[in-house]
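The data below hold one chain only, encoded as structure tokens and taken in the form predicted on its own.
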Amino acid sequence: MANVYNWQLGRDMNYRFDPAAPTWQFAAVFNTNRCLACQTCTMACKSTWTFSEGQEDMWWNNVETKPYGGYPRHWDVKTLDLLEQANPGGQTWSEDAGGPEAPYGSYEGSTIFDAGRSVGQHALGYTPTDEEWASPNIHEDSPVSQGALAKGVTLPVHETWFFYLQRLCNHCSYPACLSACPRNAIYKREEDGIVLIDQERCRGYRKCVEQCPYKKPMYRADSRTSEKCIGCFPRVEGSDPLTEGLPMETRCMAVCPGQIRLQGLVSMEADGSWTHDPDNPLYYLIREEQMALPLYPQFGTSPNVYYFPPRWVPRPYLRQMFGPGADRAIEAYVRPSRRAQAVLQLFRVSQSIIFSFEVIDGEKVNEINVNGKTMEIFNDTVIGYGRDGQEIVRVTVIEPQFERPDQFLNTI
């Protein structure tokens, strides 16, 4: 076991391998407040990568309804329970944030790697049953109800609630699947941090399935190997002719009708820290505004997919799922700064990956009251740039409106 620093936990932790950072890290931000659960992303991934025989139960991308839904069933509850059994009552966080190196404070409990050592494993985990893999849409749209329908609903927290959680491989900085593999068949690409399985080395031992807490490696019985999300790396490399060589968003990101997804690459330092780059939209939203949070950071894998927490859900549930930064993230989302208002317009406006942005000031167009505080709205323009500094997209905070001339009346 090596000693590595996990900034999401604000402390050192145990991991099988010495720290090694890619040049760029694949990352994404999801806005759970806007998801339609239309499953367009799910079917785009399925029709591209997992449509073959033996892959019927593989859903590398899925959207599940929380708190009851999950694929496989109960994947998060079971892992949380295993951590609690290994360290009863100890899964706590310090209350104070510790700056850039510990933005959410310090996690004082056990990670899956810490707990795994006590049972002679690289990470604590379990293997889902066939029944748990059988229903990818189990409990869709099933709410928690506390008899509040007669009273109606009000923000900031609803008494009857559910929300949609969009999931794919997190391409973690400390992948549990990678540390678990007896064959060393799993690796992180140096150029973009995408985690892949070498099919020629894999022998289907399923240790990756067991020890990944997010259950994103999946066993394929006909080939007797494990497979997982590949981050659409041909698109991220820029080999798709559609963008003429520019790095491109993944399939699940590019098709989103609700415009809830923003995927890109963040620059990494040799020690595994993120290069300070507040003009990168992902860095800005995750590290500067702290509006987007990792999913179950207490697992210890340092996932690189981040979420805007849903603002109507009871806060204790969100703190368990996204860590102690949930309250601050919601506050930053419901009353965004002027710069953040502009950056939020970049979600799903281009298939090309945006590496940096610039905001051009516009006129003030409105002033509204949010939770008793005044928020000014400006019609600023945000420009997104590619890796080489070329302009990719230009949008305004206020969406332009166009009225059709009278001669184009609907005659149906």
Given for the second form:
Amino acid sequence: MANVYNWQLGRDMNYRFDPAAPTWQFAAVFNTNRCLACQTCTMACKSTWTFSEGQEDMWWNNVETKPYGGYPRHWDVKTLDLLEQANPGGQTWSEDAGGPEAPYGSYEGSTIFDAGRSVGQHALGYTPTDEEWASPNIHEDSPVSQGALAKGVTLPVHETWFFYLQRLCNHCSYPACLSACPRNAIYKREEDGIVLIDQERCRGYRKCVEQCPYKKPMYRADSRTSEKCIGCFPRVEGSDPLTEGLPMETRCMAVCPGQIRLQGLVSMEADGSWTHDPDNPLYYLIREEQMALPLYPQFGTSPNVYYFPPRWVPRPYLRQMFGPGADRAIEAYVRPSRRAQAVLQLFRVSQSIIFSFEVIDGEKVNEINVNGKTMEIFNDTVIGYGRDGQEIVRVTVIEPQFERPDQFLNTI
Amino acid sequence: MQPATSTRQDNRRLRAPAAVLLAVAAAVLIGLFDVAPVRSQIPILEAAPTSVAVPTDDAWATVWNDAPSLRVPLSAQDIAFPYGGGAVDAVTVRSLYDEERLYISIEWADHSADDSVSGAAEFSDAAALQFSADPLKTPPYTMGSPGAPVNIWQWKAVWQADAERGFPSTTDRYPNTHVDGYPGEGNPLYNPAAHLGNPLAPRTHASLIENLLAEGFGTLTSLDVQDVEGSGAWRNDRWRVVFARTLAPGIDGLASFETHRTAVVAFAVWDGASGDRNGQKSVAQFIELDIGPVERVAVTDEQAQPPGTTERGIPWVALGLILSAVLPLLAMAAIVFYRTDASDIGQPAQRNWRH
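Counterpart to the form predicted on its own, namely the form predicted in complex with its partner chain:
Let's see the whole complex now, leading with the same chain.
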């Protein structure tokens, strides 16, 4: 058992293995505020990787309606409940943010790794049943309360609410699946931090299924092994001919019609901290603006998919799901800084992974009032660069508009 | 952690002096009777010679009726994560041999035959024998160690079911399933485990017994040589499994046996209904396995010597007397410690042999 630093918790924690940071870490930002649950991501993944016999109930990417939906059913509340049973009332955070390496404060409760020792395991967990895996989109669009039918809703928080949560493997910095495997058949790639199950060594013990709190390793009865999201590693490696050797976003990211996803790689230091890289759009949104937050950071795995929390959802729920950074993140999102307004334009404008960006100032085009505060909008231009430093994309904050001439009015 | 009740506190305080008394008594007895501890507690399974053919596809064959049996207690595995097991408290083992082969049967009570791993949370009953893979060494019974490998023969109820009923398809598992078709059906790339030669993935098995090697936790590896035969059957709420293999296959890394010599064998049983798999199992340490009558004095010291055993020849009387004098002092220290923590008095090595 090693002692490792988890910046999302602002403290050291127990983990089975010593830190071994990859040089680059797979990471993504999802804007829950914009998702329309069309499941295009889900189907893109399904039709790429999990269309074979034995994989019928396997959805490496899924979108579920919160708070009632879940794939597998109740995955999050079950693990939260296990933690609560192991350490009643103890899952609290200190209020004080502790600088860039403890941006959300310090978690005072038990992680799944802390609690695992009490049950003779590397981490606390449970194995979902067939029934729990059977309904990936159960409770779709089911809201909390029906009050809106009579009264309507108002911001900042809706009385009647639901939201869509997009989920795939978090390719965690401290993966619970990896530490759970008694055979060491799971590994985290040095080059991109993608976590994979070695299909040659796996013996289907399902300890990864049991101990991944996000329940993203899945058992395949057809091969009697567990499989999981592979982070579309051939694309991230740049093996796809389309990008001519440059890293490419995963299938689920690249197809998103709602443009809610931005995926890439962040540079890591040998000690596991993120290289200071404010021109990387992921680093900028996650570490500089703190607009995007990890999903259930208290589990302790240091997940690498980050979410803009849905701004209409009651804050206690969001603080439980995304940690104490939820209020600040929503503030940063609803009234984004001038630079953030530009970076937000980079979502889904390219299949190539954007490694850095540059903003060129434009004219001020508007001034609006957001929650009593003024927000200026500038038509800045943002340029995204690839791994080789070449320009991939150039977009403006204000989407250009074109008027169709009369002579083409009814043409396509 | 639950708060300790006053009763538990009282018990803890009583336990320490009791343990000391027992230890003193044991030391005196050791001194008086000149017996080697631990060694004398290790039971011996004696393989009986047979001239009758031993079927490997019928675990309940009558040939086993007259074979000497030994009851071996099992305990939950609590040496390495993941801990678990404990649902099966003992196995009854028997052994036979003929000119060519060694046969071992293992039998235990189990109210359910768990022979499917189709469900996400379904696990298979299983049983395994463990031998030293190097005739010159007795490895740790805990899956061996680097340089001291163990050879493991594992029977799995699910492989038995595959052989008897066929590998279940999706429609076998979920009869109301409808699938239009699978793109790329038959392309091995889409079943990567099978494509990579994972021994768990094939739909048929060369033998119902998997032959494996390990050199410590997490190193279990299926061997290229799959020469162990056998089968299991569940009858009257009991599993019985028979294993058979050539006495001396002459291949490095495989257990080898000689008649009238002693080997070591350890046992493990998995109860699928309890979620047992991998390290979550009921286990026993190595016991000695005599292949026919063995002149014990001649072989025990130079050959099998399970961990924790002690060489003969130590002046036990003197040691007993010294222990008798020293232990009361240790007892004083123990009592002080016990007021704060008495969570685990037993050692795993001893716990295995408590009846």
